[in-house]
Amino acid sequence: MNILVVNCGSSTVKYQLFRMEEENGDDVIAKGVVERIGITGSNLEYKAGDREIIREREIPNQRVALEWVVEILTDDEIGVLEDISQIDAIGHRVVHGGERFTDSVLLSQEVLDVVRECSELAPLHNPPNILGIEACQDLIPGVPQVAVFDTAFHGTLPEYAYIYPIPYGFYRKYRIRRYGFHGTSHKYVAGRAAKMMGKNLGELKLVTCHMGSGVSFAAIKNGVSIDTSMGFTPLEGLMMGTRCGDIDPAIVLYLMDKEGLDIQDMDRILNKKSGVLGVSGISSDTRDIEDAAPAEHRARLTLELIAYRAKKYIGAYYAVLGGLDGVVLTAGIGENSSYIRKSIFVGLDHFGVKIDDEKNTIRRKEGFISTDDSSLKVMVIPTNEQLMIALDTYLLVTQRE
């Protein structure tokens, strides 16, 4: 079965084409990304086997981007499909499924209507997700499509973990609660961690740390998410590339009053101008911050904040889980920054963990970075959300048949 996985963002479309076979597992036969949608310099990256190309073309929207993806996949010279009829199913990343969806689902008009309703909770993410779904319905009609929700894995949070201490009527009226995000990533790396440790996931206590431009941690007990750092929106929790994470909510009111800011102004500050960028004044990319740290105080401060806040969440989840067997680091920072990884665990010897400097040099591949005698295992595991989407799509479509 050929499954096309689509992840539509506001200015990018990431895609992977999987060949899924029950006997032989999965195989990525093509992948790539369309970038800079709606702005100048749009381009498409395409990789298939030993072929790798980059082409430029003006792309005004996600539909045109997906038309280009289908065109490349079926190209006579470099394509991997004879025509689009060889695509058997499509899996879509959808950021917010609200309380309605706690698992992946086959797409229908009813499901799409609910996703559209949830756009109010994820205004930067759900609308382009919907555009991708509708474009695929038009371009590849009649093919089953599946929605895989970022929020779904955290649908197991207990009520006391997802309810906010504001008047309960707001939850009833607006469904204001902790939803959590990056669920597909947390689910994938937790499963891989259990295999690396040679243990049953259902018996483990793990903290999974998705550390990219967006950052979220999850407390996973016996394979189930029981707490997570992102909340009603992806703004809460850890310090991120341009997002503030946890702050005193009174700061928002204070700044709006002092600076004469409206809601849109404040939203831009919290989501686009804070975090790593806001503290450092240099960049939202931690690679730039690490380069600047020897000479710049604010760069060093930024790295200290990242490590300190990560340490606090790991400690909190240790308490919530009643112990801890392993910590997983994933996504751009988690997979690549040996400096930040080590900084997080400095001073946590009493947790039974010590980082092995040589092991900690690994990048973009699985491995333990804790010493062999550490009772708490620390692992680096590259995330693979696309594979999880493909697997869920395969299972739902084959069950349907």
Given for the second form:
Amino acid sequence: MNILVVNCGSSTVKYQLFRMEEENGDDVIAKGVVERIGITGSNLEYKAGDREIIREREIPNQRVALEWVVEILTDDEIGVLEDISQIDAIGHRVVHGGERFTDSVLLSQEVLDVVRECSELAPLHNPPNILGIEACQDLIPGVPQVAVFDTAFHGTLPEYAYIYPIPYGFYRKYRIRRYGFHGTSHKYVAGRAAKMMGKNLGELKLVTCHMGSGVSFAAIKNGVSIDTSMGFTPLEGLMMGTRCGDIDPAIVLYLMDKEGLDIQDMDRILNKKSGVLGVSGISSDTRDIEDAAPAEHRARLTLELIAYRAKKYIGAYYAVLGGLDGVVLTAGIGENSSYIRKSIFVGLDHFGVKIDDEKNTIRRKEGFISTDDSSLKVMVIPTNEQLMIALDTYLLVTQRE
Ligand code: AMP
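Switching forms now, from the form predicted on its own to the form predicted together with ligand AMP, please provide the structure.
Every chain and every other molecule in the complex is listed next, the one we just looked at coming first.
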């Protein structure tokens, strides 16, 4: 079965074509990304085996991007399909499933209507996801499509973890609650962690740390998410590339008053000007911060904040999980930065954790970075949301047949 996985963002479309012979088959036969949609210099990157190309063309929107993807997949010279009818199913990443979707779902008009309703909760993310779904309905008609939600894995949060202590009427009226994001990533790495530890996921207490340009942690007990750091939006929680994470909400009111800021100004400050970029004043990319640290106090301070705030969440989740068997580090920072990984665990010896400096040099590969005698296991696991989407799509489509 050929499954096309599509992740339609506001300015990019990422795609992977999987050949799934069986549930565990995960052959990626082609993949790539269309970048700079709607702005100058749009291009398509395509990789299939050892063939790799980048082509430039004007791409005004997601539909044109997907037309191009279909064209290249079936190209006489470099394509991997003879005809588009060889695509058997399509899996879409959808950011917000609201309270309705706690699992992946086969797309129908009714489902799409609910996804559209959820756009109000994710105005930057769900609309391009919907455009991608509609474009695929037209370009590859009659093929089953599946929506895999970023929020779904956190649908198991207990009420006391998802209700905010603001007037309850706002939850009733606007569904203001913690939803959590990066769910597909947390679910994937938790499953891999259990395999690496040789244990059943159902008996483990894990903290999964997705640390990329967006950062979220999840507390996973017996295979289900019981708490997570992102909330009503992906702004809450850990400090991120340009997002502030947890701050005193009164700061927002104070700044709006003092600086005469409107909602858009404040939104830009919290989402685009804060976090690593805001504190360092250098860059949102932790590689630049690590490079600048020897000479710049604010770069060192930024690294201290990242580690300190990560440590606090691990401590909080240790408490809510009632112990901890493993911590997983994933995404750009988690998979690459030996320095940040090590600094998070400094001073956590009382949790039974010891980091092995040699093992901690690992990059973009699965491996333990804790010592063999560390009772708390720390693992690096590259995330693979696309595979997770392909697997869910495979399962839903084959169950339906
Ligand atoms: P992601 O959103 O998962 O693609 O992660 C991107 C972020 O990961 C970048 O903005 C960097 O902050 C971080 N990153 C990627 N590679 C490295 C590295 N080698 N060392 C430190 N941070 C890295």
